[in-house]
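The chain below stands alone and is given in structure tokens; this is the form predicted on its own.
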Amino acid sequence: MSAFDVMSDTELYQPVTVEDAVVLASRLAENAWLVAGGQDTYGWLKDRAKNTQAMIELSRIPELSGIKRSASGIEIGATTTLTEIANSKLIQQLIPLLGEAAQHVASPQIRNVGSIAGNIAQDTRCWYYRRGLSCYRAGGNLCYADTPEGMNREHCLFGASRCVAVSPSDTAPALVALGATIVIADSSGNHTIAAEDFFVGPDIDITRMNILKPGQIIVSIHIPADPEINVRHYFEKVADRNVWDFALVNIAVSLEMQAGKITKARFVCAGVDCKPYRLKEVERYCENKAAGSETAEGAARLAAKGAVPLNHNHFKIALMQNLVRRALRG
């Protein structure tokens, strides 16, 4: 038996608040790793890509858990199954775009014990960085996605710095369309950051893919929902399967509409970019028009401005395009 086919000695942290849980992570910092549902976790220390000294348990602090209604809006805790959250009358009522995009995670299997923080911190899926192969993202000089005999067909079209990789999470474009807010806590205290600014590209950071630092943990999630303001949200991942793959491109779109018009939009694509991919002309131009065929048009021609298409995933951009067609006709 070689080395390789023996799993390092890990130390076992269940702390049951959250004051202990952060201490535990300041004190173990970079030698642990934070697990919910351990979907992202398990999969690299079964491969031996990644090994850690400590894992902090954090699905037995209760306060981590659960939706509920606040004064201006929803809060879920970091550890809320994405199930709970597609099956929530709550978010089914208010923001149903979450619930949607929840629903789309993986399988059912997955989704029972996935959580939301875990679904929108998860690791890069590209192979070549999994395989534990020294590319830029790990380390080395690399991007084996981008060369001539790379296959790159689910990798970026935009935001490529040295590294061509793609943010993996339906829920987390979805939660930046929503205009949520995450909480997360050190030993200074409790930090909220829009879910738009959680997320870093490879020119800001090409070791993560968000700002979380070692001694860091996400404690919750605000969506903003005011039952008083129309709002239309649409959801639609493409996949090679329905049920497990990962998007190659997905969208979630909310729309504030008054006397018929859209007043607000926010448009943001996931599998084109290294972090959610906000449609900034496309939502400019959809102010003030209504939604219909004549608007999704013109918006599916700015889709993908700016596009740079790697070798094998042209199509992409016919793709964002139809997707916000679908969106605004739909």
Given for the second form:
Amino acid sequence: MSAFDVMSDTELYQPVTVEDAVVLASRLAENAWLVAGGQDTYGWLKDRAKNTQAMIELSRIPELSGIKRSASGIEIGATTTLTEIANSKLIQQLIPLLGEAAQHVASPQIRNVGSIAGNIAQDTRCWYYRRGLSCYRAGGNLCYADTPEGMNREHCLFGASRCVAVSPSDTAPALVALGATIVIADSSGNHTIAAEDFFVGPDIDITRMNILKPGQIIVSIHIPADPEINVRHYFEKVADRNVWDFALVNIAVSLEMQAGKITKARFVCAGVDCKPYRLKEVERYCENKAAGSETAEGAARLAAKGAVPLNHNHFKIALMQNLVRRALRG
Amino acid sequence: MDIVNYKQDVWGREVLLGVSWDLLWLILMFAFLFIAVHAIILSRGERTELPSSEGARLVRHLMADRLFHWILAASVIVLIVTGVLPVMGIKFSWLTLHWIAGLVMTAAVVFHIVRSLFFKDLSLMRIQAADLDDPFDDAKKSGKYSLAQKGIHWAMTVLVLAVIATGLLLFSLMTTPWWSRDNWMSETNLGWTFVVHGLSTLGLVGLISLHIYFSLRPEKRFYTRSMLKGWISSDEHKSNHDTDLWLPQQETERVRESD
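Let's compare: the form predicted on its own is above, so bring in the form predicted together with the partner chain.
All chains and molecules follow, beginning with the one already shown.
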């Protein structure tokens, strides 16, 4: 380690159009770091755990920001801040789940600059990895969290494959629950992918948490919303502190209701898997049942089915069960 | 081009990670070059008529040996595909498939070792001084196995044993249905284990490329058939083997384990 501690030389690019940003991202590829709010980025750089030769700042591109009504729902620009999302009347009216999730991210100061794309594409908060250790996720051969001595209170219950880190995002489970799609731009054009398929576990790619490749940029997020359909939303986050903390477990639920019964359910948790974790057994169980205490009890029993707790995170099983119970009791 | 990969940890120390996968391209390039040059040279040589596959059928490989060969082949291919494709950028959930194929290969190899040591004549595979003339004497015929076949077999043996030994060490560090993971190995030893695992994998990639090439060559194709059906013809036997060194039984006879 060097005897002095200054930031390494970094070139800063500030494109004002998506086309320019894509050209830059494509040209600089893995040597570039995309930044909008910078709430994940600057932590890495300040800790000297990661470095970059170039940064492409996306927050000056007007077309990447804003919330608008589309034919089938709502379209949110990638660099739209979490505060804008939390305060948007349109979102509160049509997809309150996302507004609620955005409202629970970190602190007001962070929400004022943090973007929706940054929140879903952020890296995991595993402290061994963040410390800069050469763990699996950092390209090494070890997981320091999943050992008899490892401190893994915040780590995963599902989807472990050498790495046991979790997705820390609050808005990601909400987007999966809402059936959102993400538009990604690269040199070959725009590609649309379901939010659920955007995230990737360590079994498939241990060094990334999503499918975004060097040279690709998130342009927008589209959330389907039909005011004619009766949908009930629920979001709850459990963290050690009420503000400025990552979720131990959070839950985003979307229930389509008809005549008092659930016709379609989506339950998604973060903080329990490397990607937003869908509770598919709970979803199946709830279909054609009325939301209420009885259904809640049955669903809670299925909430953490298949969980493989680590030494210090057994409590997350009870948290998941209780969150499902509370979501259905409303 | 590096042979091994290092990573600098947060304290500035270099941590050995494993083999440099750039070597994969080098190995594939050498294998391709060898195959291309060999194929060109042989295509320019005098064409000899291939021995007939008609006539009496002589037993070359018993069912147990053929089954072992194809189980080993299938497991090695799964291991290479699941081990190498993610390194080449093709991402999929590979780890579970990889260790299951590794266990199948280990079981097959243990079966083969026991069978070779106690139920087969190991001397047929032993490289003897007389074999060393093979490449320089076109007229000379071999016993059951030529020097090249023995060489490939022993090279494969060393590489497969190395990949199994290191694979089992790495397997012991994983969470499996039978135990949870435990970092019992130091980071340096783990790095060396990955180096040996990777190098033996690269060796196997090269060797298997050559093995597949030779198995498809017209003058060697009868050996491939014998690995599928068990027999070679009497004509193929006489053209390629010294009948004093290896005299197989006819397929129609009730064959006892003697080869």
